[in-house]
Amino acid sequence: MNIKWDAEKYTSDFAFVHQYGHHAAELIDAREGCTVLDLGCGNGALSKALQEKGFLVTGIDASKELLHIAKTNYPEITFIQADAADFSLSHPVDVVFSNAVFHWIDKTCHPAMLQCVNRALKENGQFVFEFGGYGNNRMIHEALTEAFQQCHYQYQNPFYFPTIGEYSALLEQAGFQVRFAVLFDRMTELKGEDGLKEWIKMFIKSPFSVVKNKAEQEEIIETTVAKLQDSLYRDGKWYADYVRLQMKVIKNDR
């Protein structure tokens, strides 16, 4: 999913995004000096965070508008643009990272993404992330959903949040080993007090490109947080309801 990403506010108001990522990190079990690629790199938080670890570290992200802020603030790490599902390196890693991507990349493109951490990996080499899992922000989605429908559109969900069984038949199949595997509800404080309107114009994006008219685009928002008011804004915050799907494989020694 290619999307333009504000930068700048991504990573000033939605740094929850690589906070939670740390959690996620600690499932890597790997000495100093083990090589780590970060997939999905972002703004590069999380992989300086890898490199105070004392890994190796590079990162790859799609997006040069985030990449740009990670180069600037990261300058000793080596980032590099590339899509997630068409990478190659020119040496195999022992690790790879990935924090909040795989539910922006399409369903049909996970086969070829896996392919790709396979290569990248060396033998026995561990593959550890966390991306939305079955029930991502449900409450948002079906509110979002009913509030297109009344001005005559169609919501399509963009994004791609398998089962814990779904996903790992896919890493069966791509020569990995699931070692450990959870999935769980992650509620997330929104910050500010238009915090879930302002997540909704962060991270929905293609499903608005149907509705050209901006003033439709804000009575759409509008009308979503007005359904969620009852269930996700609670004692003068906003949440998401996030549900995560964290993951721990290994490489297959063939």
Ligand code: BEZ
Given for the second form:
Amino acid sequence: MNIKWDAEKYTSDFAFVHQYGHHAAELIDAREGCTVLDLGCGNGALSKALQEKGFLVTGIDASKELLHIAKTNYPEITFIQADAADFSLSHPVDVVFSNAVFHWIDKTCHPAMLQCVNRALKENGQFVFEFGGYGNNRMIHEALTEAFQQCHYQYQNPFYFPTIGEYSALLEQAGFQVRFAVLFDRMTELKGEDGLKEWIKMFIKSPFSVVKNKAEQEEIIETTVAKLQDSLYRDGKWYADYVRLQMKVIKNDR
Ligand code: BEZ
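Form predicted on its own already given; the form predicted together with the named molecule follows:
Now the complete complex, all chains and molecules, led by this one.
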């Protein structure tokens, strides 16, 4: 999915995206000096955290805007602009890591992406990742579906949120052994009184391309937020109903 990010806002108001990524990074079992590819590195915040653990890090991302922030903030790290489903490295790495990226990649492109990751890894290399799993943001997508319908549009959920079983099968076909997999709820606090509205504006972009004008887009967002007031607004704070899929897999021996 090719998205033009508001990179400054993403970095300032949605820092929880990379902050939660530290948990997934803890699944990496490698010594200092090992090479790590941060696939979909975004603003580079997790690439920096991985470097601080003593790894030799390269970041890849498709977004020019986010890479600009990454390169400005962390000039000592190598960042490359490339598509996650169409990249190659000159030297294979010990670990490929990814946080909060794969749900953006169309389901049909995952086999190609997993082939790229497999080729980028050394034998027995680790592939550690987290992204939105089955049921992710179910309440938000259901409310959007209803709000779109009320305005006579159809909501197309653009994301891929697989189960453990479905994704394990893809991984095995691509030459990996699954060592760890967990699907869990993570109710996530959003920033500010307009937290959910801002979340929708930041992350739900392509479904709104069918909506004719700005006023209708605003109406759909307002209706969605109103529908979720009882379920996702608690004690003066907005939450998003995240479900995460975390996995650690190993590249098979040949
Ligand atoms: C996620 O990190 O799970 C996610 C974020 C925005 C939109 C969809 C999913």
